[in-house]
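Next up: just one chain, as structure tokens, the form predicted on its own.
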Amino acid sequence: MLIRRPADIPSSEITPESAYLNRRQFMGAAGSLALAGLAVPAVLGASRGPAEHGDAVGQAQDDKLTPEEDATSYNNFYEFGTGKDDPKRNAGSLRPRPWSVQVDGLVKSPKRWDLDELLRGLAKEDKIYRHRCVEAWSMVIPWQGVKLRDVLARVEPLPSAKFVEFTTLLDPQQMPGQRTGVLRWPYKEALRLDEAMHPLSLLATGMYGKTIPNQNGAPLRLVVPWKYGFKGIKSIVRIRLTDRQPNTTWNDAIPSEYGFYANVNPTVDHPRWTQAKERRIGEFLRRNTLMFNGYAEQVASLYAGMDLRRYY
């Protein structure tokens, strides 16, 4: 059961950050947790048992956290450099308070907020994602933010809207990398409006217990866990719904290699490596990698009669 903690709760009374260092330990301290008021997550990552209102849970195949340490120094963010290790050497430049989103398009009431006065009033999810990267490695992340449900039901979607357009903030100021042409800027992605509307699609504000660190996407990032890592774009100040599907920045620039919709699937390999295994960052062996990425129970049915070869 997740129990949902008011907005306005201190980061300082999240749960701490020792208390994820393993399953075993974080599992243990469940019951104390609950009664302090605080939020409970299952430990995603694994196909089994529906946790309540639809939320995934259950066990996971020897999903222990990724170090913080790790999550925080070995990403992809081009924005700030192609090395996995430039965004957190140059992410420094990034502001990301202020911040405002404009959430508009096919809505019956367009609003551009505050980042905060947005997420006042929602309540936040903390949650264990099973994060996986287009490299076919990934990592256990402790994700803190709200549900992208909750946001797009602010703005009340027309029957039109089809699709969710996500865009990053384009400031080369701030984001270096912007200034090259390894990608046409700004960053865009995108989902189906009932992908969106999946409550294990989160809109993430911090990790760890803690702010999410710029190089992660600060201030708000997208995470949707059956997906291809590219899918969370990140440093968002758009959301706009529509009736195409839009385009996106990787499958724009190689659309042989990445697809729209990103699904995990094994079964397709990228042109230039397999997508049958893994590799957890920490981990010297490679493991199988699992359909949606873990979570086919509870996203599957989305793509119900869809040939995910096709689109991939």
Contents of the next structure:
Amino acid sequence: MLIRRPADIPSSEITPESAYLNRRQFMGAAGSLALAGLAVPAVLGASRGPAEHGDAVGQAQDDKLTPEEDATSYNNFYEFGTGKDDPKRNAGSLRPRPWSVQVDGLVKSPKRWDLDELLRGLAKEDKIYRHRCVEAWSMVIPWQGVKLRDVLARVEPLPSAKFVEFTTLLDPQQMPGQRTGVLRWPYKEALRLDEAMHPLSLLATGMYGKTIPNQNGAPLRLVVPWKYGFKGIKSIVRIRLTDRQPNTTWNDAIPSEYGFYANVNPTVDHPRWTQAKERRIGEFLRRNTLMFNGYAEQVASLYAGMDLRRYY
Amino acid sequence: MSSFGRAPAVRRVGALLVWVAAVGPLPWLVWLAVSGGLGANPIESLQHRTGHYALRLLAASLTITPLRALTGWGWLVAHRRTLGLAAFAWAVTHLLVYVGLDLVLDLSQFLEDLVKRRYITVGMLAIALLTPLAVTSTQGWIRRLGGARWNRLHRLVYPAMIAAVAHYLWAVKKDVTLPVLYFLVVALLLGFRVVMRRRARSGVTARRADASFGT
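Output the structure of the form predicted together with the partner chain; the preceding block shows the form predicted on its own.
So here's everything in the complex, that chain up top.
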């Protein structure tokens, strides 16, 4: 099995709340300047050009948290409707407890886990990640959860495992959107095993210091910050290890628009819009999109030698 | 004849509905913008809303002729231009939101989109087709062109409507329910005209046949 040892995350990537609050005070002091709007073009100008060191540029940008209200009311979760405001309105029918996760395929002992049992004793992570939707909008969200690699270590993949497939709950009673045929249910997503083992890959159970709301993928969702948001599968009920690249929902639905890799890449346009820019929710001017969403330093090596135009 | 006395009330309600449909969205949008009702992504929300207003008003302008034929209410025709002009105004607003607010006047991006994205291309086509109709919507232009020529020119509204719905269909991500619904409405409205025209033609021949029998 080829699992490259991923680079460690710089501590700047995981912002402790105290530091974040300090930064807010600093930002408050610098507020008048920022409000004057003078800083914005300067920052946009600074991040122009090839994003070889996208992460450094990303850190230089003002990544202030998206208001919780926005992050929990503007969602893509087709299981509850295709409008952005549908999930918040309709997700009340989801029952996030008790919840079990089937772990099977190429693992030492396939098993149906109770969610709390699966996560028991694993190190809790607090991570603030940029979230870039394939639709060219973005947010900054504080997540709580566990590293995906810690969960995988617990279930012990066999040496032959090369991919991890995730499946969302299939229950039209709880998920009324599944009564329509807009996508093929249940939703499936997958990562290469080395992507899954990367320390940035998170299984989130909370956001903004609270239990994750239903509309954001309760009780367990994937967060892979260098990929487009649709890779972040929600309300996971099954994790399957496999040796073949699994089919994934959006890739199956429209392969020309949504690739398996779906790495954030400003140089590869979506057929219907540019991916070079994004609108950060809450901001007026669009920002330049960063290679791997600003996480190039940590993840670019995963794709060394790959043609990212072909494997978009 | 008995309905003659009630006609003014119907007409007044009709006129009110037309004006609410045409201009009502403006104060509504202002209210939403002020109260935060446009949500987390206000520019996208404005984009979608203005596009929907334009589509609905355009479809409404196309229902006048069939409605007049079915009800015999000749006065309806006066509202056709109002609805069409309002549709044009909302379509232009839709374009301005896109170029002005979304792209912030990034014209090179606009030109790239226009060439590369077919939904932008047909959307612009729809507006281009509607523009001469808006320009010639005055009494003066009707006089200058003459009724027959004016009517012929204003048949451009049919391809404009089809282009507008194609724009919507190609712009949505996956859920094509509404665009398909619009296509059905357009098919119905255009189909009605085809049937009317056929009937009118066969009606004319029937009358001629009657006349030849000397009745």
